[in-house]
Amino acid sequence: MKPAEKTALKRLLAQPQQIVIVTHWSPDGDAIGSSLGLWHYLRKKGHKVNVITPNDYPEFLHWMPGHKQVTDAQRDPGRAARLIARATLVFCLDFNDLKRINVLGKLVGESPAPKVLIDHHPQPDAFARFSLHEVKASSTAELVYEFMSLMGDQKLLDKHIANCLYVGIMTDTGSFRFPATTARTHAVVQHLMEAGAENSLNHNRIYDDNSESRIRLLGFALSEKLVVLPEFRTAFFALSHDEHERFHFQKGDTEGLVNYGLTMRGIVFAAFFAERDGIIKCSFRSKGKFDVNAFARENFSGGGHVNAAGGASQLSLNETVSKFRKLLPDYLAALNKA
């Protein structure tokens, strides 16, 4: 954040504001952790604050302090619109393009309130007046911690904020194993734990609270739906709507499935195609230098990070898989260099 931006934003936050925090469609651990961490912090500074999500998020995140105060715009669009209309400041977390917040994008874009972007995705659109943007950051939650430091408010860090930010960092770093995990990340986590973040308990809350149906769905996907293409150093899964229904799918049940493809020796590119909500949702992961952000942008109307991205397809599931397989020869050189 530029010094002039920092000064102007500190001046704004020195007075009570009506603040809205928005995050991306299908929020994950970093989206919710960073949003609720910021919510607790701004409330401690005396602001009226509301978190709005474009739609619901997985049940394994519902334990987080502040969850019950989150407004789901899909369930209550009227309330979401009213809150944005009244806002004097809008924080945009964990997304870099207003299209990523679905119908909220138009409302936020038309709001006269200044926008504050806190994000780590590459190639952000220029819609925010204030920006704390760092592609090399492990997570948006880490950047919320840095934002508190920039505002001179580390002293306000408490157990609720620490747990929320810890979950955001933990989930977006794959439990601290992804390359974006830096020495600075661990230094931030140390401070969060000193402030009361419950590292072991948070891990259990996120990763060890599975339903039987979710475990059976994962087992089915791994045993019956895994396709390995060693000639392209690629593996993928594809699940139909009926297959989701067969295992009583709930939001979050396939979280992390795509990563299993990368656990195999020799595989550098993994994909997951899910038929849900009338479209095919695509998840892409990679190792090394293979850029799935570019792959998703070029072929599946998506984007994200170099090693983790998403997209969508309006084709049928079979047609989407066929398109994906036909694209692989064009990327063979890049896959071999990863």
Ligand code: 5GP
The other form holds:
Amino acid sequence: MKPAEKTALKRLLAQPQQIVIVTHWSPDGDAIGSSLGLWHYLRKKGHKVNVITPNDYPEFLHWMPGHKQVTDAQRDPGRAARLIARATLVFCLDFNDLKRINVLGKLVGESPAPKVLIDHHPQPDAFARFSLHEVKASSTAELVYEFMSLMGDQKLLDKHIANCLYVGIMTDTGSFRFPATTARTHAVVQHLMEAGAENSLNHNRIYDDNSESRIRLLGFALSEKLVVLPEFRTAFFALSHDEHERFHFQKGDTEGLVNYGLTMRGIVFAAFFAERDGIIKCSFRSKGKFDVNAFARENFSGGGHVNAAGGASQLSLNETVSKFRKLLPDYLAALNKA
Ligand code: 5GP
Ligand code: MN
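Hand over the structure of the form predicted in complex with this ligand; the form predicted alone is what we had up.
Everything in the complex follows now, all chains and molecules, and the chain you saw is the first one.
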């Protein structure tokens, strides 16, 4: 953030504001952790603050402090619209293209309130007056910590904020193992733990909260659905609507499934295709230099990071898988270089 931007934003935040925090469609641990961490912080500073999500998020995030006040715009579009209309400041967290918040994009885009972007995805759209954007940051939650420091408010860090930001960093770094995890990330986590973040409890709350059917779905996917293409250093899963139903699918049940493909020796590219809500949701992960952000943008109207991206397909599940398989030869050189 440029010094002039910082000064202007500090001045704005010195007066009580009506703040809305929005995050991306199908929020994950970083989207919710960063949004709720910021929510606690800005409330402490004396602002009126509301978090709005475009849709619901998995139950394993519902324990987080502040969850109960979140407005799900799909469930309550009227309230979401009223809050955005009334806002004097809108924070946009963990996304940088208004398309990522679906129908909320129009409301936020048309709102005269200045926007503050806090995000770590590449290629940001220019809609924000203020921007704390760092592609190298492990997570948006890490950037919320940096934002508090920039505003001179490290002293306001408390256990609730620390737990929320810890969860954001932990989930987006695959528990501190992805390459985006830096020495700075660990230094931030040190401060969060000093402020009361419950590292071990947070792991249990997020990762040890599986239903039996989720674990059985994972077993089914691994033993029956995994397709391995060693010639392309690729592995993928595809799950039909009926297969989701058979295992009583709940939101979040297949989160992380795509990563199993990457745990195999020699595999650098993993994909997951899920037939849900009338479209095929696509998830892509890679190791090393193979750029799945580019792959998702070029072929599945999506985006994300170099090593983690997503998108969607309007084709049938089988057609989507065929399209994917046919694309692989075009990427063979890049896959071999990864
Ligand atoms: P996931 O596969 O977990 O849904 O998403 C992985 C990453 O890709 C996340 O950083 C997420 O924000 C991004 N992503 C997922 N789906 C889309 C999409 O449809 N469009 C864009 N631009 N990014 C996406
Ligand atoms: Mn993130």
